[in-house]
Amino acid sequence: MILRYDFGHPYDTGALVEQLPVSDGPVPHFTVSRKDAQVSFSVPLGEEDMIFGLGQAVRGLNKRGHRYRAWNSDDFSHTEDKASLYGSHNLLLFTGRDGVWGAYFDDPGAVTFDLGYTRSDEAVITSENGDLSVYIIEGDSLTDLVKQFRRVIGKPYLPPKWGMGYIQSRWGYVTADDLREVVRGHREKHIPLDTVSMDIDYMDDFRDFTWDAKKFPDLKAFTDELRADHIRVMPIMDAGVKLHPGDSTFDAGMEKGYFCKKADGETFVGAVWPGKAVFPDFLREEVRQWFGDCYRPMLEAGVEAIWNDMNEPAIFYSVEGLQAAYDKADSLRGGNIGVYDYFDLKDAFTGMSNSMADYRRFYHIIGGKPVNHEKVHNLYGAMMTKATAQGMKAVRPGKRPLLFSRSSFIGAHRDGGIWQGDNFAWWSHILLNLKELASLNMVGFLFNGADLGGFGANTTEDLVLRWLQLGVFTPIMRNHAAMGTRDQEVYRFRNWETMRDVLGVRYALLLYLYSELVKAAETDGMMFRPLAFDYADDEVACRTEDQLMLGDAAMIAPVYEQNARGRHVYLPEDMLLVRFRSAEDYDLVPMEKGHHWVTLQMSEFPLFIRRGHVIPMAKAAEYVAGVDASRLTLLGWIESDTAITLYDDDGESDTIDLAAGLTEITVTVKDGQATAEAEGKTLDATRIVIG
């Protein structure tokens, strides 16, 4: 059951697809208080209570004990003290002495979540604007809460099947020849690859929807060339449009009045990569339609994938902010600058980026009326994603585009995926990658992943290898790095063959992973879950933060520590350890419920399969279209007959028919041997442990 309570004048954020009636009376669980425009919701916490949710956020799966703020932020340093990242996903799931229940705060402005930070025995959620709808979710389990919430926010975006193939990306691929070299490096060494991705370097002077003609003299011929080798091209797109009279996008947007304006009616000017830029008012449908259609030339030239960036929106400085910094410098010029003046001078320049003063300077038109950006800030990136999705579908109707974005709000999960942002080559960010997988699944973003190997800082060979081993299971599997950092393409490392074997496991498991993704999306389920969702009565499982359930049959537990040759694993039930070295070389080790030290050399990584379950695996391939779905090996540990369902389709049609796409695989045990049958498939059951 979900109940809705309104406060102030809520905006229609588009987060929900099912409109619920407004309830009267007090809000269950919470004590509500008001101070000026703010509305706060407080609830006592028992000693053992846990809080899940918030989607993209730092720290644990259990969010209790920290303070968070829903304010989409361009902050590349994902350290534990950060209150905000790129998305706002305001769902909380409580479990403890009062049972299980959830709350969603549908507010596009700033919301703070003090989850036992100020007082360890109290959670306080504060809407800073006071205009919001609060949805209270009552249910029987954490899984039930998620299913109810997911039902009212709508089915998630699903990528084309090839979009789950390996993506190689870098800020620094400048020309068509740079990309050809990347493709050649993979294909010559038979390293799997499906997509090459480009940062801003391909543009002409960082102008949206342009390609530098010297770097890419014939885009259509280039995409055709790579497509013949089963490679797609994925360019980046930024929210800020360069202030450049003569640029077709700028000129059209100015003529139509489609850019955000200040209170005096003048166009707001900020700065990003091209310098001075203007910002489309994505909260208007006509602007989204226009911006989406701007993608048409590159899509018609063969581009089939887009990633959106800088759409919080990120602002390096505004005209006003830059002038204020200059004024501060002038006021101190020639004087004896003491410590506090020094701090003021430094802050005047470093504080220009993404400043609250700038976000208050411009407006959107909503329902024909101007609304200050601060009130609806967290919707901006989601509406850019919607515009992009509309444009891509218009060019290729009936087909699923590959699309993911940096900034997001609930509702954007229906239009595209998200990558977890500009992380670092830190071991701790492997663990953050793992935790965000599950938290983002709770709020509908099933198609997500992190920059494998780390975006910022110089990576190491062992870090890339261990991160790829986790990436085998993440829906987005992309290696991406920043300009000026060490090259981290697989073929550049001494142990590239070991990394190639890891990627081979991804492609061998891709049919299974794709099936689990689609089934979770279509049934309002989670592809990844904290152990607490499946083993609510197991205290150790509930407190386990570095393992996740994968689908109905499996559990993942990556190695995320430098120089480790194994890790501790807690099994909440009997499971089969699959210790992978490649898609052809692996051990099967039955393990009983309990605590275990699992030895894992650098070339080895684990997958755990629940006893009584099996999963299918194909042969490794160098691209998704090369995966043979007709010949499968089954892995598992069973005692008696069992069955599994595997979903498959053409990989591109945007209409999903779950029932029509399911194949039942039956496994029969007789005289200590397993045999398997499924229509149209050759099945090898010799890797099933009986007992």
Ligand code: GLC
Given for the second form:
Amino acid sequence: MILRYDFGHPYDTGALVEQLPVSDGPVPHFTVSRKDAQVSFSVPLGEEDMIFGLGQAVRGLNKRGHRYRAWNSDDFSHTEDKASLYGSHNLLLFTGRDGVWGAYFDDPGAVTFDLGYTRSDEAVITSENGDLSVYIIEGDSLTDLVKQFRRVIGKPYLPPKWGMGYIQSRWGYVTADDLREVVRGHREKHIPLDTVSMDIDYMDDFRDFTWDAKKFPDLKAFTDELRADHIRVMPIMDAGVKLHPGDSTFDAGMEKGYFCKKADGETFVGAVWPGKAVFPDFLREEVRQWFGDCYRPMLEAGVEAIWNDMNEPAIFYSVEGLQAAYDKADSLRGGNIGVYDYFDLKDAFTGMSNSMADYRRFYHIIGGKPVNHEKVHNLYGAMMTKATAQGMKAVRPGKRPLLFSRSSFIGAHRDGGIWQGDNFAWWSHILLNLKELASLNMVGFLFNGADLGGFGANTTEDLVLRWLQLGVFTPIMRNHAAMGTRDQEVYRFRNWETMRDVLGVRYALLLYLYSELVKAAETDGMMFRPLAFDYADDEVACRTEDQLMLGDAAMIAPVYEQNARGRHVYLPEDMLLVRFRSAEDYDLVPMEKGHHWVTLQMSEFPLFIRRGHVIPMAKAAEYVAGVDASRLTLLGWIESDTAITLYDDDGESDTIDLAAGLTEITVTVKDGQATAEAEGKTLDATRIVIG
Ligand code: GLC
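Alt. form predicted together with this ligand, vs. the form predicted on its own above:
Let's see the whole complex now, leading with the same chain.
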């Protein structure tokens, strides 16, 4: 049951697809208080209570003990102290003494979540503007709460099947030849690859919807050439449009009045990659339509994938902010600058980026009236994604585009995926990748993944390898790095063969992973879950922060420490360890419920399969279309006859018929031997452990 309570004048954020009636009376669970415009919701916390949710955020799966703030932020340093990242996913799930219940705060402005930070025995959620709908979700398990929530926010976006193939990316591939070299590097060594991305360098002077004719003389011929090799290109698109009279996007947007304006009616100017830029008012349908149409030329030139960036929106500085910093510098010039002046001077420049002062400087038009950006900030990226999805679908009707965005809000999960933004080549960020994976599943962003190998800082070979071993399972599997950092393409490393074999496992499991993704999306389920969701009565499982359930049958537990040759794993029930070295070479080890040290050499990584379940595996392939769905090996540990279903389809039509796409695979156990059957498939059941 979900109950809705309104405060102030809530905006229609589009997060929900189902309009619920507004309830009267007090909000269950919370004490509501008001101070100026703010509305706060507080609830006492029992000693053992846990809080899940918040989608993209730092720290634990259990979010208790820190203060978070829904405020979409371009922050490249995901350290523990950060309150905000790129997306706002205001769902909390409480579990403890009083059972389970959830709350969703549908507010496009800033919301703080003080989850046992100020007082360890209290959670206080504060909407800074006080205009919001609060949804209280009552249910009987964490999974049930998520299911109900997901039903009202609508089904998630699904990528084309090839979008789950390996993506190689780097900020720094400049020309078509650079990309050709990346493709060659993979193909020559038979390292799987489906997509290469094009970062800002492909543009002409960082102008949206342009490509530099010197670097890409014939985009259509280039995309055709790569497609012949089963490779797609994925260009980036930024929210800010270069202020550049003569640029067709800038001119058209100015003429139509489509860019955000200040109170005085002048167009707001902020700087991003191209220097001065203007910001489309994505909150207006006609602007989304127009911006979406701008993709047409590149899509017609064979581009089938887009990543949207800098759409929080990121603003390096505004004209006003820069002037204030210069003024500060001028006022101090020639003086003997002591500590406080020094701090002020430094802050005047470092604080220039993504400043609240700038976000308050411009307006959107909603319902014909100007609304200050601050009130609806967290919707900006989501609305850019909506525009892009519309534009892509218009060019290829009936087909799923590959699309992911950096900034997001709930609702955007229906239009595209998200990547986890600018992480670092830090071991701790493997774990952050894992935690966000599950938290994002709660809020519908099933198609997500992190920059494998790390975006910022120089990576190390072992970090890339261990991170890829987690990436095998993440729906987006992309290796991406920042300009100026050490090269991290698989083929460049001494141990490229080991990494190639890891990627091989991804392709061997791709049919299974795709099936799990689609099933989760279509049934309001979570492809990845904290163990607390499945083993609510198991205290150890509930507090486990470094393992996740995958689908119905499996569990993942990546190695995330340097120089480790294994890790501690807690099994909440009997499971079969599959210790992978490659898609052909792996050990099967039945293990009992409980604590285990699992030895994992550098080339080895685990997948655990619940006893009584089997999962299908194909042969490794070099691209998704090369995966042979007709020959499968089944892995598992069963005692008696078992049946599973595997979903498959053409991998691109946008109408999903779950029932029609399911194939039943039945496993029969007789005389200690397993045999398996399924229509249209040759099955090898010799890797099933009986007992
Ligand atoms: C942002 C993106 C990153 C990209 C860079 C240059 O930092 O998050 O992925 O490489 O911009 O476009």
